[in-house]
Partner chain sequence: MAEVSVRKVVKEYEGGVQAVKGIDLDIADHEFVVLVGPSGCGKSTTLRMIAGLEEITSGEIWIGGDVVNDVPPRDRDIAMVFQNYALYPHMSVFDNMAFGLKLRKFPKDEIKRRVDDAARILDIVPLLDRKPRALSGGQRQRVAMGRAIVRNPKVFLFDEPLSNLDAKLRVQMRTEIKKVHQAIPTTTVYVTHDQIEAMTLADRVVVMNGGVIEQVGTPQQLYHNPATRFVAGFIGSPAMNFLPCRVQDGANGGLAVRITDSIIVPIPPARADRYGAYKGKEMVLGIRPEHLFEHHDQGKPGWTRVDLPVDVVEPMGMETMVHFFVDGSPVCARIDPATHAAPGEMLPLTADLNQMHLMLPDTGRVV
Amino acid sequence: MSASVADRRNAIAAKRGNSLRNQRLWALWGSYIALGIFVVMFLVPPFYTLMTSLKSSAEISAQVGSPWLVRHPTLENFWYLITYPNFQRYYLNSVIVTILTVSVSMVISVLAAFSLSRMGFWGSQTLSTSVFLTYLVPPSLLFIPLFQIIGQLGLINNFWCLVILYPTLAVPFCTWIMIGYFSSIPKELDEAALIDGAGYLQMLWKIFIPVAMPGIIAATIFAFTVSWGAFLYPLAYLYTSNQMVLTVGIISDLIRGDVFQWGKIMAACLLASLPPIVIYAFLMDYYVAGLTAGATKG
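If we look at the form predicted alone, what structure does this chain have alone?
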């Protein structure tokens, strides 16, 4: 009797084991299928951009064969842009605006996040929430008032206006990330530093910034992304070629009326996307870690 009961239990356990293995197998296949769809959806546009950038204008106009394949590859589109003075100016303007925007945004964000998360003054929690809520305001709603402010400052059609405008987009989110990271640091470090006679700026520089470096890197990458890829504000505030940045310079120079220079446009898009690709490739782990801490703390 005991043997039959044991056999029955073993059969039930084996059935459960097979069921769990089948569930895991289906879950694994489902994950691969979802990942495959995701990869196809997001890699097809860059692949098409690359293929088009390697075609000559004659091949693009002829529309012979598959648009996904290149019959006669050429680098003339890239060489044209690299040697084109206007494109060089766009790139330089974008670099200047991005460096200044990231620097200003990070200084403000780090100081604001440290004050809101560690100094504990009255209303700091409410102010912390308000800082993040400002990030949720669509930039298009701020378009007209900001245009009037920039006009009064005399910075219309001057890329320096972007150094003022972009931090309004980057600082709220960067501050929120840094608040989450600073809040995760044990308060005992504050107390020990204060007992040793350290001031708040010394605490920030010697304790919090080294410990919260992944969060700072994540916020820096976000500020870089905002300033490098923004399109609405440069389109509205910049009119002449010597002041334009990449995002608007590409369409203003390479689209003339109803004539689209698709090969050069695609090549310009690839050249413009190189800095973000390089930065994300090397710093993606820090970016994910910073966003995770900012989302779960504070």
Given for the second form:
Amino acid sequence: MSASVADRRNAIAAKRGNSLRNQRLWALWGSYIALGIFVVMFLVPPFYTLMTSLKSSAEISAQVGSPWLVRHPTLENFWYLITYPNFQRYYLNSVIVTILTVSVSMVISVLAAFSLSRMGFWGSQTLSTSVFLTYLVPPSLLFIPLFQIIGQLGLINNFWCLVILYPTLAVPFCTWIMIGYFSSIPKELDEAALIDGAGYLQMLWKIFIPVAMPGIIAATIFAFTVSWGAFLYPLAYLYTSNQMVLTVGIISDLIRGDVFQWGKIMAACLLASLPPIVIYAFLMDYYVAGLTAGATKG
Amino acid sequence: MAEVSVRKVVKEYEGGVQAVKGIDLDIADHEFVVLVGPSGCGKSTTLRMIAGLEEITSGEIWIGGDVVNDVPPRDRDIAMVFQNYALYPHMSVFDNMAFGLKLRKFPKDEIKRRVDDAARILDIVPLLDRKPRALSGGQRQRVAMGRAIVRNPKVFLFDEPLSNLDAKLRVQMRTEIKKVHQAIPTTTVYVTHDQIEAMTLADRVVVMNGGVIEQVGTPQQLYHNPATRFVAGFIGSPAMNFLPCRVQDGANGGLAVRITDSIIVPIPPARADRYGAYKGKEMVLGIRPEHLFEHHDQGKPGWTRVDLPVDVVEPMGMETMVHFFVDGSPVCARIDPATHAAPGEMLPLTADLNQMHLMLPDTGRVV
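Same protein, different condition: the form predicted alone was shown, now please give the form predicted together with the partner chain.
Full complex below, order starting with the chain above.
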């Protein structure tokens, strides 16, 4: 009797074990297939961009065979852009605008997030929510009223207007990320610092910023992405080559009428993608940690 | 080093909830005082008000002869050890301990000397270069204590510092804290919900309940002469047994306590005067488990035999807890582990009524 019960238990356990193994196997296959599709979808455009950028204009216009392959690889498109003064100007403008935007945005966001999450003043909760709500307003709705403001400031067709405009896009989200990160830091840490003799600014500088560095890096990457990749505002506010940034400079300079210089456009896109790729590659670990911080008790 | 006084201090939160209801407490210089009580009794709030981390609604807090109501924490010359250590995770142990001194602009060699001294006392010299994440719970707690010690403050404040440690380490660290206080006898206010911690560490224990102080006294005073039923039940483990009873006339002109129709025990003559006024009244009898033991023939004055049906037996090695029910009230006795007590059987017990307490059922006051 007892033996048959034991046999039945073993059989149930074995069946359950097999079923769990099968489920895990199916889940793995499903994950690989989904990830495979995802990787193909995201890597095909950059691959096509790279292939096209290595072709001469003659090869592009007289396309023979597969467009995915390069018959006579050349760096002439890259060389042209690197030595082209306008492209150098766009690049420099983008770098200046981005460095200033990221700096301004991070200073404002860190200070705002620290005060909203830690100083607990009257209305801080409502303000925190409002900060995030402003992020939900689409930039495409704002650019007309902002055009008026920028016009009154006399900054139309001046890339410095972007240094004022981009933080309005970056600050709300960066502040929101930082509020989440600062809130995940135990309250006892500020209390210990207060008792140790720190003021609020010392507490921020010596304790919060070092501890919240992953969150700060995540917010920095976001501000960088907003600034480096923005298209609508520079398109609306800048119209001469010496003021343009990369995103609008490439299309306004390399598309002339109905002539698309595909090789140069693709090379320009690759060159413009370099800084984000380098920054993401170096900071990815921090970025992921920043986005997931505070999600669990840890 | 300094004395601390809390005078009629009230803490009221938004919505009118009073966490602390006008307490008075005087702590002498060098004294180790433990605030103990259940969750929500106001002990941590009181400590945080002394630290300056909570504003007080009314009353006064004095440290070292000065009112510090409006003095920020950094200027109160206190140091605090938190339950979750609150070490700065990006700093080494040395930097954690030196942080407060650096902010106060101490010379570098003085900082080093103080940190080294504290590290030697706490036996954490080899850990000075490590980051907090590379330390065990006990080591982190030592560092947190080191951070307090190096400041050489007027008052140490401990907010449940051992609650995050496992049972074995807690006992070890308890001894460490006692040793540190013997070496550096700074005035200390220590908060815990663990009455054993309170009893073992304190010069005086402050038992709090519902935002008020129930009793202040030495551990022995609280154990032997609790002022209220709450204190009697809170101090001691297992907790004191409480049995509804009536005081009535006993044999030979004495007094007796009637618990049930079959359980009537004589009150020792030494206590007759104290309890005489309550004759005929419903009361609550309190007796600790260690004052109920297996019956044997060599009796003493004040000892009386009671036979009770055993409900559960819990052998614990050095002693055995035996649980009974008397007229619906649970009773626990701490018995010699050699006992043959078995569930369902009657066990003859001796009650040491010299250690009994009588309480008023409505107010809980011990008479």
